[in-house]
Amino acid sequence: MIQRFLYGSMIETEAVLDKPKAEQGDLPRFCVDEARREFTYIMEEKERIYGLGENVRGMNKRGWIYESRCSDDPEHLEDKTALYGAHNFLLADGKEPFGIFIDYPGVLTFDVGYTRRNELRITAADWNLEVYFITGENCRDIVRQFRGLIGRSYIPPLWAFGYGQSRWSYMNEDEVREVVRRHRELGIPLDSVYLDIDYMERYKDFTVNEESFPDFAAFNQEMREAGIHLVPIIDAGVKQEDGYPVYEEGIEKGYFCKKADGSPFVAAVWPGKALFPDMLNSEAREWFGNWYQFLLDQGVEGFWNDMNEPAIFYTEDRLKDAQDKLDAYKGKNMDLNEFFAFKDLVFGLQNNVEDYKEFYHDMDGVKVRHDRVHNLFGYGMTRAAGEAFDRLVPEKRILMFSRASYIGMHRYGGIWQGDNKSWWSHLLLNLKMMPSLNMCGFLYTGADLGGFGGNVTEDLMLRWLALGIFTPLMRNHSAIGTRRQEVYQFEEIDAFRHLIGLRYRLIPYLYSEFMKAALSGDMMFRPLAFDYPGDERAAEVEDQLLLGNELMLAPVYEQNASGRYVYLPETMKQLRFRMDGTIEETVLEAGSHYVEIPLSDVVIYLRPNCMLVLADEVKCVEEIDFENLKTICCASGAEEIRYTYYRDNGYEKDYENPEHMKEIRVKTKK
């Protein structure tokens, strides 16, 4: 059951598509304090709190304080409270489970047992919000109801389930050709190469550097003939430059965000001084979205939106103020306080929250200060693209994912998990975020494999790929100035070929599970507690995942570890995929097991009376034979094992055609 409650005058986010009638009574189970702008709930001693989509720490969010505030912060440490997304959904798994969604575009604080160990306190920056309270049979039922409320998740083209190689610093056509050549010569599958900001003319959106990419359309065609899709980046800031059509059109039509006096709000990002399109204005969204046509016309079939929290290096006004104040420190003998004040003048320029109070949106006739709707900007940018694709290429699926997001954006694109680091802890964080993102509708997601910042080690790259071969978005991405981490840069080429090759064998299963989750409003990835509600040991496991209804994942995430302990809530079949192509099948009883896992092996677990389907190895998605599949079963008493298999052409949009669903049946021995 879903109940809706109104507080104040809500700014419409369009996160919810079909709103139930508002209730007149009190919000169940919570104490509401309007003066403090707070909702308070007393948690049971062992009640688990899931959700909040993209954020730090564990699957169970108890014990920390979190913010919904889209933040450009690459230091994803335990002491942080916010990342790039604002996903205001919590699920309380106690004696009477419930979900709560706070539809509110400003800053929300979730104190989940931080101040008082058994108290959940939700605080809003102002008192204009909608609250949805959801009850159901169990956690999975509550998630399905919530997902039905917010609408179907974005569905990418089939090729986007292939392996992608990315790096900030592919400077020209020849560098991209070299990446493709090395993968193909070494027999390492590859479907896409991502273009970061270097493909642009001086970091200007919807331009191409004609010296580095002299005929971009022809180059796209060349790559397509090689089975490769080019995926360029689009940034949120539009360069301030006379003669640049995007800037001049936006100024002429009044489509950029403005300061209180009506003048353009100018802030620096990649191209230097830039303006932000008003992503909360429907006309401006349509205008910005139409600019994607520039690259669609040159054969591009996928994009990623970046810097759309929005990130700000500095504003004109704040930079001038800092420069004026810095003069006072020249020749000064600074004590502790003065030194930190001096340092903060510079470090305080970037992503200063006070800057978000300096510009405004025209929300179709209503002037709104940005900080009140901050979390909608990235959502609006990706919505602009998604709606444009429906207008410009209605018959095609276009790959789209974003850095910043709010619930509702999940209908227009996926997300990647931001500028992580080459840290073992971020491999584990990647795993822990998958269920909470699925709860909030984000199915097409994954982390930068190997880490974006820092220098990856070969063993970390191998271990991360052993998880990444299961995430819908599988992209190896790294920053300029870091160690090169294309997999052919390392010694164990055979191991990398094996791992990435296994991804392509798994795609028929992964795509089926993705499509079933999208069409039914279910989760592709779940904590063990969701499927084993009476098992207290399963409830505490946060380094294993359920994938679909068939698999359990338990990757290694510690350096120098030759294996790990795995907890099986029930008897399962362990599948070990070896580098020589063999698959070792071993039935393991319920309980804890230490499992040896060499760097070149992938070990997963098949649940009782379930089936895994596998294809043969190929070099790209287009070559996969989706009809002649190998099946592996874990028989446990059933005379016949069935698997519902989803198969369409992967490019069109008749998702719910019943012909796409078929049942695979395997008779088992009595």
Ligand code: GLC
Given for the second form:
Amino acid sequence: MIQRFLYGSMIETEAVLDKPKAEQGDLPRFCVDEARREFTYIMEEKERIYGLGENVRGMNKRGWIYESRCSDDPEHLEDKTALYGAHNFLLADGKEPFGIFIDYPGVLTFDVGYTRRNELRITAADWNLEVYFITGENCRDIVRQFRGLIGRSYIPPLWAFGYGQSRWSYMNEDEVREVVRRHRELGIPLDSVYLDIDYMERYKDFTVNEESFPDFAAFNQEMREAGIHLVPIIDAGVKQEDGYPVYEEGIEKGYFCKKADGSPFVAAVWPGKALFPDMLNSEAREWFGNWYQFLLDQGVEGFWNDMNEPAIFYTEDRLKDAQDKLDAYKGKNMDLNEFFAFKDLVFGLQNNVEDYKEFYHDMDGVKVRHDRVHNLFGYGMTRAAGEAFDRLVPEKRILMFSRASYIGMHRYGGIWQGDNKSWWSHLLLNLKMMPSLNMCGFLYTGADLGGFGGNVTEDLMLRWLALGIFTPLMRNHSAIGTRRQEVYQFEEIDAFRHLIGLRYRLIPYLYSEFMKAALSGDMMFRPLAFDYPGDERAAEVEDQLLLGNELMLAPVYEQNASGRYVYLPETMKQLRFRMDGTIEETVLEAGSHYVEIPLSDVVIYLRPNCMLVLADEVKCVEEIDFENLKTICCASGAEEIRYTYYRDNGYEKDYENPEHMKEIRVKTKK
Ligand code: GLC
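Having displayed the form predicted alone, please output the structure of the form predicted together with the ligand.
Full assembly next; the chain just shown is listed first.
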């Protein structure tokens, strides 16, 4: 059951399109304090709190304070409270589980037992919000209802389930050709190469640097013939430059965000001074979306939207003010306080939340200060793209994922988990975020495999891929200046070929699970607690995941570990995929086991009376044979094992066609 409660008058987010009638009574279970703009709930001693999508710390969010404030922060550390997404959904798994979604575009604070151990306190920056309270049979059912409320998750084209290689940046055609050639020569599958900011002419959206990519359409065609999709980045800030049509047109039509006095708000990002298109204005959105045509026309079929929190290096005004003040320090013998003040002038320039109070949106006739609707900006940008694709190439599925997001954006694109680091702890964070993101509608997601910042090691790359082969978005991406991490840079080529090759064998299963989750509002990845209620040990497992109804994942995430402890809530079949192509099948009893996992093995668990389907090895998605599949079963009493297999052609949009669902049946031996 879903109940909706109104407080004040909310600025519409369109997270929910089909709203149930508002309730007159009180919000159940919570104490509502309008004066303090707070909702409080007393948690049971062992109640677990899930949700909040993209954020730091555990699957169980208890014991920390979090914020919904889309932030460009590359330090994903335990002491942080927010990352790039604002996903205001919580699920309380106690005696009577419930879900709560706070639809509110400004900053929210979720104190989940931080100030008081048993108190959940949600505080809003102002009192104009809508609250959805959801009850159901169990956690999975509550999530399904919530997902039904917010609408179907974005579905990418099939090729986007292939392996993608990215780097900031491949500087020219030859560098890209080299990446493809090395993968092909070594027999390592690859489906896409990402183009970071340097493909553009001086970081201007919807331009291509003609020196490094002289004939982009022809180059794209050449790549398509090699089975590769090029995926260019698009940034939120539009360079301020006379003669640049995106800038000039936006100014002429008044489509950029403005300051209180009506002049355009200027902030620097990659291209230097830039303007932000008003992503919350429907006309501006349509206009910005239409610009994607420039690249669609050249054969591009996928994009990633970046810096759309929006990220700000400095604003014109703050920089001027800082420069004026810095002059006063010239020749000064600075004491501690003066030095800190001096330092803050410079460090305070970037992503200063005060800047979000300096510009305004025209929300279709209503002027709104940015900070009140901050969390909608990335959503608006990705919506601009998604709506444009539906208009411009309605028959096609276009790959789209974003950095910043809000619930509602999940209908237009996926997200990647932002600028993580080549740290073992971030491999685990990648795993923990998967179910939280799925709850909030984000199914097409994954982290920068190998880590974005910092220098990766070969063992971390291998271990991370052993998780990454299961995430819908499987992309190796790293920052400029870091150790190169294309897999051919390392020694254990056979191991990398094996891991990535296995991904392609799994795609029929992964795609089928993805589609079923998208169509039924289910979660593709779940914490163990969701499927084994009452199992107190399963409830506390934070380093294993259920995938679909069939699999359990338990990857290694510690350096120099030759294996790990795995908890099995029930007897399962352990599948060990070895580098020589063999699959070792061992039945393991319920309980804890120490499992040896060499760097080149992938070990997963098949649940009782379940089936895993596998394709043959290939070098790109186009070559996968989705019909002739190998099946592996974990027979445990059932006479017949069934798998509901979703299979469409991966490019058309008739998702709901019942012919796409087939049942695969395997009789077990008597
Ligand atoms: C941002 C993105 C990162 C990208 C970089 C350069 O940091 O998050 O993925 O490589 O910008 O465009």
